[in-house]
Structures are given as C-alpha cells and as structure tokens.
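Just one chain follows, in the form predicted alone, and it is written as structure tokens.
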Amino acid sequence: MKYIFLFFFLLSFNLKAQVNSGSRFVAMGETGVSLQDIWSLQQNQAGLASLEKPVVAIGYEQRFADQDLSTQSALFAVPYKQNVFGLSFQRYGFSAYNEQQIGFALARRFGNTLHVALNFNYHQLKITNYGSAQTFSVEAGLQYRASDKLWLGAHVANPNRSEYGNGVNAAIPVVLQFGASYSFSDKVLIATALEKTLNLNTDFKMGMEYKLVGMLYLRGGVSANPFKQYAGFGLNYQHLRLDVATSSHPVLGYSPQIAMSYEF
C-alpha cells in the first residue's frame, strides 16, 4: 500500500492534506471546524479559545491498515487571560516518504461569542532518491457562537499559497471550510461541514455524537466526495480522556486510530 501512495505522489505531486484533526473529530466525519477541543489545533485553531487549563494530547493513526504507514501527532495548549497559545507537532508516512508540521498557534476569544485564531507551520517532507525540502504556511479561523446552542466556524489554509522548492516542487494544498454545530441537548451535538480544497472537489460532511451514559460518548459520520464513513467513542474519566475512531475508504480501507489527552 505505501509504495502505491508513493508511485501516485511521483506523478502528481500535489499534496493531499494528510493533518490527522484527532480521533473525537475524525468520528465525528472530521466536522470539527466549528467544535472547541486541544484538538482543534488540527483543525480550526479558533475552537482553541474556550480552554480553560493547560492540556496536552497525542494521538496515532495507522493509514489504510498498513503498520508501516502511519500519523503521530502531539499537542499542547496553555490558556493565559483570553488568549491560548498552541504547539503542534505531526509525523505522516514510512521509511522512503514522510512529511513533518510543526505549529504554533495564538487563538483570542472576545467576550463569550467570538473566537478568532492565527496558527503558523513549518513543514518538512522527505523523499528517497529525491531529497527533502523545508517551507511555511500560515492558518486562520474564527468560531462565531449564535446561541446557546449554535456554533457557527471557518478556517483556511495555506491562503498564501506555499509550495515545497529544493527540486520537489509539491505544493501544500489551500483548503477552506464553512461549519456548524447544533447542541439538541446535552446528550446529543450534530455537526457539519463544507471543505474546498482548491483544484479539488468540495466535500460535505456531517457528524454526531451521543452521550450514552456519563462518561461513555458514541460517534459516527459521513462525507460525500469521496463517501466515506466514520465511527467511534470517547472515554472521559476526570482530567483525562481516550478517543477512539476509525474512517473507511471506498478504495483504500480502513484508517483507524486513537488519542489521548490530559487536563492539567
């Protein structure tokens, strides 16, 4: 399976966003530019400026069901008055092609409506017998709560339009999503999402989760293009939390993986 991902990205090289948004979002069909979680550095920097106390996260994905092709990822988030400072880390692919991104983001909120962010990214990406190449791109998102119970998000991407040099010449994809999520009650949140990724397809997603007793959540999701299914639960005892979830590809497989995080 890697060495067929690898003989595809020879051909194009154009990179498809391989940022894993963390297993509670991923279940949820990867809607979480509206949520607020340590995760949301993956996603929407903004849902960031609802943390309360410092947290940290890691979490790993195995792609496809293949033990060598893989996404480690670790976080951490410190709120200070109305601001939280964020650090990511992520590691995706095998021995002979891999991509690094390290990021740092400064999410605001004003009042208890508006969250606003900025996240900056190095990236890294290495290929056998093509060398490696080093560049930066920028983030920014806002979360807009309309009530009580609505939550309004968008975030973009790489709008600067950053491209690997040093003879790789891999450009790092501009993405952006328009979200919302609903509270029915405080059992049951649906989310939504609309992603465009530019010279690509625009994809609709939704997602739910289900608080089944008090600290036992189920998941589950969809998108349309490609159709893909998701499908979950967390764990939250205290300060910590485990996440669980996998995402199926109608080609490709089964991605499933998991995470965990601390509250301090």
The other form holds:
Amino acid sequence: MKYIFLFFFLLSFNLKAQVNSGSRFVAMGETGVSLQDIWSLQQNQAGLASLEKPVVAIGYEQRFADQDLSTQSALFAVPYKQNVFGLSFQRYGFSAYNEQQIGFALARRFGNTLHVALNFNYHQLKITNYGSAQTFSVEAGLQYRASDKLWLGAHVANPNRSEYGNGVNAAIPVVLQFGASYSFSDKVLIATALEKTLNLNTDFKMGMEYKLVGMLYLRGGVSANPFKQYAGFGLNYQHLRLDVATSSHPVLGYSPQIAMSYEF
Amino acid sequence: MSFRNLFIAALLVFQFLLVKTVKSQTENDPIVDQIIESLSENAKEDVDYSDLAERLSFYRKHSANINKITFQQLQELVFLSPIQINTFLSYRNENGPIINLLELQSIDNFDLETVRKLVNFVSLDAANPFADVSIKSLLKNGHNDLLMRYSQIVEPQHGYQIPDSVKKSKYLGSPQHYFARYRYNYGDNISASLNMEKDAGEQFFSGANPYGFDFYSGNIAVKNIGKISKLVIGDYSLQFGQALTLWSGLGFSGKGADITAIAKQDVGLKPYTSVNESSFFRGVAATIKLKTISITPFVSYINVDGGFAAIDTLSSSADISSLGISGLHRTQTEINQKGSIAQFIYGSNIQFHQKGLTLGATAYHTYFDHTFGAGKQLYNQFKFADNSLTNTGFNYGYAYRNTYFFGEVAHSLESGFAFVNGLISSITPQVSLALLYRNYQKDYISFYNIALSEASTAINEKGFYSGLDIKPSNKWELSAYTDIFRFPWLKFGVDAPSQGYEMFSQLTYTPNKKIRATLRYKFTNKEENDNITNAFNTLDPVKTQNYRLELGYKINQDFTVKNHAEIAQYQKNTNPSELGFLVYQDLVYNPIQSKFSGNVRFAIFDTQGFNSSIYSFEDDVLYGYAIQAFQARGSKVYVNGRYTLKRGLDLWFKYSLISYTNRDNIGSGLDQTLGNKRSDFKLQVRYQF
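One more: the block was the form predicted alone; return the form predicted together with the partner chain.
The complete assembly is shown below, putting the previous chain first.
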C-alpha cells in the first residue's frame, strides 16, 4: 500500500527533486545555483570550476524518513589547468523502483569572474516486473562574480526535453534556475534562487550559512512553493568535510541526509 | 442632554484658563507612529495603542538620561531588541559615561535606524532629582495633564431611533462618546491617573449610570521608595516573560515586520492607563527589589462582564457562557451583563536579573463567583469549565554575545502545558536572525495569555518561526520570515486538525532622511471548512495574499507626502479568488514652529467581500489610534488637526467621511445608518499645568 502511494507521489509531484544536491546545498534551501562546491555537480556544474584540488564525495538521503526510499550519490572531480572534470553517480528509489543517473561534467573558469560548464547525463529507470528504460540529457550552467562578495548563477537542465520514450510515464524534468549569493562577512553567506520546472511549479528559495566557530557551520533555508524548511550543519576538519541536513515538507515530513567529502 | 451641554461647556471653559509655561511638546509624531506600526504587522480593529503611544510620548517629552537609563526603561522603548539593550549596558559599563549621543552609532548592533529612533527618547542632561517630597512641592513641582475628548457619528444610527414604546433592543443612551483623563506626574517617581469614558450609546448621569460615566479607571503609583521599586494602588497591568502565563494590557501576539520583536520584553508591573475596559487588574500590587531579585505580589478584585447560559432546571445557578471584553453597555442586555461576574486574583512573580541573565517564575490563582459552562461543541470541549484556576510559569532570557535566548514554560494546574523557546541573533552587523519554536497544548488555559501565535489565542498550536533581517547598507533593509504551524485539535470553523504556513517579506529603501519606500508581500496558506453546509465539514486550503507599496517623502520642512497602495487576495480551494484594493494619499503638515499642524487623507477602496477587506492605520487625535476596516467600494476622507492655543493648552479635531458607491446603508442591526455616507468627528482638548 505504501509503495503504491509513493509511486503515485513520485510520478505526479516531485520528479525534479530526484537529483540530490548534497547536504550543504539542501540545508541552505537548495540554493546552490550560485554557490561553489563539489556538490555543484548536482546543481550547477559551473560551481565546480572553483575547485583547485581533486575532491571525492559521497551522500546518502532518506526520503521522508522512509527506510526504503533513499538516494545515494558519489561524486568525483579533478581540476586540470583552467578546467575541472567531474563525474557523478546517483541512485534513487526503493527495491522495486529505481532510477540511476551518471553524469560527466566539464567546467571551465575564465579569469576570476566567470565559470561555465556543460554536463552530460545517462539516465536509467528500472521497475521490477516492468523492465527498464534509458535516455541521455544535457545540462549547462554559468556563474558570474559581480563583485568580491556577490555571485550570480544560472543553470538549465534538459533544454532539449529528452524523454525515456513511449510508454514510460516518468519525465526528465526541464528546469531553469538562476540565483545570487552574497557573503556579508567571512561568517555569513546568504543565497537565493528562483527555479522553474516545465509543466510544474515555480519555486523561490532562500538559504543561509553561518560559520559559528572555527570548523562548525550552521545552515538553514526555506523554499516557497512547495513550502519547505531546511536545516543542517557542517564540520570542516582539514581535508575532510562532513555535512548533515534535513528538509521538512509540511505534509510528507522530514528527509534527513548526510554527506562526506575529502579533498586531496 | 443637559449634562452633555455641561460637559461641552467645561471643554470651552479651559480656553480661558490661565496657564503657566511648560516644556515644549512634541505630538503624535511620525516616530511614535512608525514604531507602533512596525510592531503590529496586521492592524486589528480592537487594539488600543494609546497605552504604548503614551509611554513613548512620555519619553519623548521627558527624555531619559542615557547614562542613567535602566534595563527596565530601555525595555519600555519597545523598538530596542534585547541584544541591543544588553550590548548597550555592557558598553556603558566598560567605557564609562556616554559623552556624545553620536557615540551610540559606534556600539555593536546599533544601526543608524535604531540610533535615529533612540535619540528621540534619550538625552545627556542629568535628570532632575526630586529629592525632597512635601505636599507643597507636590503641588508646586507636579505636572498635571487633563485631556477631554468628544466624538460622535453624525448620521443617526438605527439603535437610537426605536421609540421607547417599542419593546425591542435599543441603545438606551445618547450617541455621544465622551472621554476624560487626568494624569499627575511628579518626576518619574510619583504618578496618578484617572480615566473616564462613556461610549456612544451608553447612558450618562442616568439609567444604569447615575454617577456619570460608564467606565472609571484610576490608580496612584509610586516608584523607588527604599526597597519598593514600584507600588500601584488601583488599576494596574502585569506583563511577565513571553506572555504565556501572565500578560495583561497591550501586547502583540501576531508577527510583524520587526523580526526581533518576537522576543517579548516584559515590563512587569505598570499602572493601567488604557481605556480598554477589560484585561486589567484592580487592587494593589508592588515590586520589591532586593539586589538582583525582584518580587511582585499582587491582588485584584474586579467585576467583569459576562453572559450566562439559560438556567439549568437541575442546578440552581446559571453557568457563564461568555466573558465580555468590548466594554460596551448600550442595550439592556449589555447593561445586564455589565460587571455580572466577580473575579478575584492573587499571586506573585519573582524575577532574578543579573547582567545578561533573567530568570522568572510566576504563580497566580483566579477565582470567579460563577462557574463557566462546559464547551458543548467538539472544538471547544477543552475550554475552561470551572470557577477557579491556578496558573504557573517559568521564563528565562539570556544574552550571550550577539545572541539572546528566551523562553517560557507555562502550566495551568489540572489542565495543559505550553512552551515557547526562541532566539534572536545579530550574526553580523548587517544580518539578524530570529527563530522560535512553540507548542501550546489544546487544554492549556490562561486568561492572560498573548504569546506569539497564528491563531487569536495561544492554545492548540505548534509552530516554528524563522525570520531574517538583512541591512546590506544604510539605505536598504530586507526583512523576511516564514512560519509553519499546526493546530492539533479542531477550531471554530475548522472541523479537523489543520495546518498551514505563512511567508512575509518587506523591503525598505531609505536613500536619505526625506524618502522612505516600502514594498511588502505576505502569503498565508491555512485550512478552513469547505462551503458546504454539513454537521462536519472537510477542509479546504485557503490562500491569502497581501501586497503593499508605500512611499513617503518630505517635500520641505513643513510638508510630508505619503502614497500607499495595497492589494488583498483571498482564495478558498479552487473557487474564484476574492480581491481587495486600497489606495490612499496622505498629506502631513508639521512645521517645527507653528501653532497649527495637521494631516489629510483621501482613500479609495474596492473590495469584493469580507475576506478581502483591508485594515489600515489612521492618524488620529493625540493618543487616539484609529483603524479602519475597508470593505465594499467607496472613498474615505479625513482631516486631522492640532492647534496650540497657549503653551499647555492644545486642541485637536478630526472629521472623517466615508462614502460607498455600492451600499445603500452602512453597518447592520442597531449600528446601521441609512444612506451611503457616514461621517464622524472628534474634538479633544488638553490642558497641562
């Protein structure tokens, strides 16, 4: 019974949320479009261009605190001169239904002010007793540093409206987002984003990161449509980073997640 | 009628009285108005802001010495956040006396806006010490303030026109509203006040009111005699903690544009000076201060208004069906309910305050001479149904660096609990954060509870509030909050547990001292019964949105102009949405040196129904705070003015006219007036000696 509900829910409401943008961005209300991080691979690959060393990251999310429904992610990025190459793997679903996505990103920085990126995805959908389907999609993004403290970002996913093909009632969402982030001090970062998904809602999001002491960061955010609240914290210890986040949907409840990354 | 003439004659007599010089006045000034407006984002019709206006006006006139101002006094200037108060006090402790008010700008967490407001209420002058107090000096150095107000709706209302021979409910008194108040202040330490009011429709020196006014309220208060830091005999109010256990008089349970106001600042015992005829205590109360501990015992006995359910044949006495809070006693029914229930309250608060830490505990017992009837509906089955109640509560506040933590836990014995915990933090000089979690059980009971809540009373609610205020520069300010709430039990008009959320944002642009532009958006999503008539309804989502644009600018020294446009939108489920629209133009004339000042407003409104009505603040005579609920279609104009006859003798007048294009008569029932226009006027005189 539970599966039937979830299945219905997945197919009708929340397709775009399948990409998990990592505990840091999620804790900030999924406002990563103008932020820079290894997890930019999952939100706006242009943010990858600021990486200076190779980074590896993994993440695990439990959707609506349901043990069966989860997202697992693994990311790897390596810079080379002005370029950064990124590789992402993500698996989402439960035993009888799952989606996998493999992405390859190329991000490049032009001077200190402009990042651009392209990303290619391979998608696979598997439903027990029904079979599977595959498709490809592209994403493109840019980030522009308007001042020392202000970053602007824009990102488009699946602009050519790639689909799984006939008979599969699951779409690859077509999403356009843009946003801005501003560092009020070395302690406070505030980010906003506007996101439009084709055939679905328009969402406005806002998030904040606060460096409490030394290596401890507190984060929070909200999104307007659907109304969701987000919170989390991060620990940066030398090369290692640990981020924890949860999002809260008024009807569906909490989705906790954890992510770790290591910078070489 | 002759008494009315006598009263008016008395008003006129004051014109001819000789007056001696008093300190120059500042009247209903924009600063006080702006502070009050920012505290209550959503104006409600039935709130009396005069108490707060009076308090702020007092400091405006008797500015406090910045080097002596106390924690309590700073709290009374409601616009300062607990963090600002704390940083100010520790700054003064560490750096010694403040030499120049400009120094305030260098204190952490004091932005330009705050300093601009604060300098209106403080000064560097040493306060005049009133050392010896004798009867002679009380008369000589005391400050007397007498104010009288007369107002009336010009068009006759239906309630006055029913002949005596007809046995129907009618207004028994005359349509005039009279109000008189007297204040005596001797420095900051001794004060006396007397308020008298006759509402429109109430009898005056006749019928139910042989002694003149319908409502009398007064008190004598002294401060700082030895260990007694405050003593009030007569009418008083009590405000403790986060308003969950005990908070009477003016308070704000709603959420406003000022996000730091979610932390309530309790001022403890205060002489009651409002004309609200409910929510105050009558008796004796004192605050005794022993170093870091203050104890406030209080006792009160008062007759409150109440309605009774039809007498049960089995039990001999009738149960209370409702408490009356309007203070209106115009019809026979209302007169019968007046003071029909005796309420006896006693209790105490104890407070510990040292540096940034405040801990408080409150316990009090309320006794009624009648029993409250049990709730007959499913939604109100947890209501108070007894004749006595004991409330207890514990509250805390702690300022640590740039963060202020606060909270309260309250318990009504033999029923529920309620909790509230929050923090406000200036994480950088530009960014402030506010968070609040609340959980009020459905069976928590307090008659003096106005803690932060979405519903009108802080019971049966869980919620989480988060707010952010960003000032990227002196010119820009963005304040935004979201609040998510849940009502675990049914409510009136909501036949199931429900939930919802609210989002608010306001952007203010102040390029210089002359221009101020505000853009505001608010969105609320809640659940209410659907429109089908049923014993039990299913719930429909209800969305309300409000857009507001306001632009104020000073043309020159004398004139200020304000444009205001507002849209309200209400939509239940997928029904067509209901729209409301209001636009008004204000012109304010307020020269620095002139006997005359005043303002004019012209408003046009068009709303499609009750749900899209728009509430708006209006300028009024001094200490009067009018709020207009705009409904239907039409226009409104008012003229408001002050004239200083002599130093110490001021006159105010206000005339307003509302006219509708799609209504043939205004109001309903006894309140109704025929025709599409309704006008009223107010006259006020104040004599200070």
